[in-house]
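Just the one chain here, the form predicted on its own, laid out as structure tokens.
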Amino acid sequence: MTMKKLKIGIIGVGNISSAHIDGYLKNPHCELYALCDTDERTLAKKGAKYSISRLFSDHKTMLKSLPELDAVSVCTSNIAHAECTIDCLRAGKHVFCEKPMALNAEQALKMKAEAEKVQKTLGIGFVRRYGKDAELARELVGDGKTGELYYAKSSYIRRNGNPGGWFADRSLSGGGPLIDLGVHIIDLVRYIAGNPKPVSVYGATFTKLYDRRNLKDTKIYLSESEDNRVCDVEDLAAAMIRFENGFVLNVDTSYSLNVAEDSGKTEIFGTKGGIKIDPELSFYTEYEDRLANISFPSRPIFDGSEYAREIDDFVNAVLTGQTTRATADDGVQIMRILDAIYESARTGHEIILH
């Protein structure tokens, strides 16, 4: 007996929605059914590259002309996470929604509780667990290779790399480079770590460079949405990250920063051996009295095949019931950091986090 195929809407058909389209493409239980987008010019353009003939401008008017969707991906703008992702939940959906989980930690909590309440699976796109850098890193701290966990530092620099639009106005982003790229590596040590829970906050943030919009030289990261010129939000953000078991976690990321080229590292110690992904993983640790140094044949990157790994777990939760590997519960403490930092920045002082 077939199975019945998942019919999926997509809410925000910008960029990132491409990958979100691709992996549900991709997954044999899983029909592309509609888009959604406030952009009726981009919504047609997607439209027409996917052969979707349902499409709206209005998330709620998709939800009411379409009570057969079983799931939807949110894509939109930071600042309508939240509602579109409670509407559809209440509507009775299945919902994926993109990294930030929302712009604070009060909007995340009430998806969190709507999705118990209506016992849907809400899934959030922390696409980094899905790496295989991520899964072999989880690896050699499950199997104990590197003992106790007790200090990180990690770091996603961008020279030139503010997108504009939404992403450069704080009133629809809620942040510049720490809600938007700082919030993948913080997940990531986060996960790797085994999820501890966050217990103080020590952090600044700069808006110094702004978008450099004085610069002949073309960006590779560019908004989809059209350039409202606004540029409020910081770009450089640095903290101090202290959770309940002692670990501890130094993150910094920018848009803008006078530096040789983008990078991103992470690294991670323990008491027998150290992890660093910077892309490849590498992991030192010491061999019959003598440092050693591990390097793995497979290479494991984040090559962005895991944007497919991520909806396909997604799907398997929400046709068996199990738990996405990046829960709303994990979305909530992520976003109890990024407030903490940015409180933190406002005030010059630690935040204690309860």
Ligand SMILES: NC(=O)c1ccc[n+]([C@@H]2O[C@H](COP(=O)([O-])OP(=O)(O)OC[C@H]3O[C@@H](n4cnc5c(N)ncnc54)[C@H](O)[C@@H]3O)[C@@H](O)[C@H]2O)c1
Second form
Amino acid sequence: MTMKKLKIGIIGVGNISSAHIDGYLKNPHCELYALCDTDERTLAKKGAKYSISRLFSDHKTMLKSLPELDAVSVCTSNIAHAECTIDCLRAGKHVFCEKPMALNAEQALKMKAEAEKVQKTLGIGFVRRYGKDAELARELVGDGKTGELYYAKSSYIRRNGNPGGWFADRSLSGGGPLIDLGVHIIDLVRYIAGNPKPVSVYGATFTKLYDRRNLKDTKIYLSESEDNRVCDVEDLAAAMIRFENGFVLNVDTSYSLNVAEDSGKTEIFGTKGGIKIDPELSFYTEYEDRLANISFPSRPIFDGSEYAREIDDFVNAVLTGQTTRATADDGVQIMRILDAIYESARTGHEIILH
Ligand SMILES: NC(=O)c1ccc[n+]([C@@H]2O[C@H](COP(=O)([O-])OP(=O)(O)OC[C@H]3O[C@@H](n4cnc5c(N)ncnc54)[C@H](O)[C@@H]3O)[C@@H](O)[C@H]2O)c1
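Form predicted together with the ligand, following the form predicted on its own:
Next comes the full complex, this chain leading.
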């Protein structure tokens, strides 16, 4: 018996949507069915590229016109995540929503509540959970090789990497590198540590360099969206996050910082061993009362298949009713942390999360 394919719609067909679309096209249980974008030019371009003729400039019209749609990826700018996700859920669709889940925890909680109410899958695009590095790290932790985890440091730094466009406009993005980049590494560490609940946060943000528009050097990270000349997001955020089991994460992330070069490094320390992802994974431990450094040359860390794996996981959840690796609750917990960092930065005080 051949199984009916899931009909998939994509809302927001800019940059990251290509990774979702490619994932769905590779998945034998899916049919790319409809695309939606408020920008007619972007919509026409993507429609032509993937030979899709069901094109909509408004997601409500798409939902009304296509009751047969089964699931939707929400790949819009952050401002539209909550509205699009809730509308899709109410229309009976399963939703895979890009990170950050929403502009803030209040919106994220409403999204989670709606998914629970209508009993549909709501997965969040924390793609770092699907990396081979995360898989290996979870294996080391799960096998007891790290012992008790108690501290982590994670950094995602760009020297000149404010993407501009909506990313630089707080009213559309909810914030700068913290909500855009920091979200990935905070979630990665929390995932490796077994998804503990956050209990308190102390944070600082800085808006000193803005988007470095004065620089003549070409930027690597440029949004495809119109540059609306607004830049009011932080360019650096730093925070200490404490979790319920006593585990502490120190994190910093920037769009613009006077450093030598861009970098991304995560270290997680336990009583028996420490993991470094930079970007290869190394493991530091003791062996017969000597310090031992272990690398994993036979275990490729990045093979470009992370996005396809997260789509496969979402599709599997829709088909089987199992939960996704990155759930709505994970999205909510991360939004609570981000809200608290911004609040701590604003007030100068530690924020206790209840
Ligand atoms: N997981 C990752 O690695 C990753 C990487 C990049 C971006 N993202 C996330 O994906 C989302 C999109 O980022 P991007 O880089 O593709 O941005 P983008 O600007 O390239 O694309 C966003 C698209 O959404 C459209 N849009 C905005 N509001 C809409 C609405 N209400 N209805 C329909 N379309 C709408 C815009 O016209 C635009 O074409 C963001 O939330 C971002 O944080 C995730």
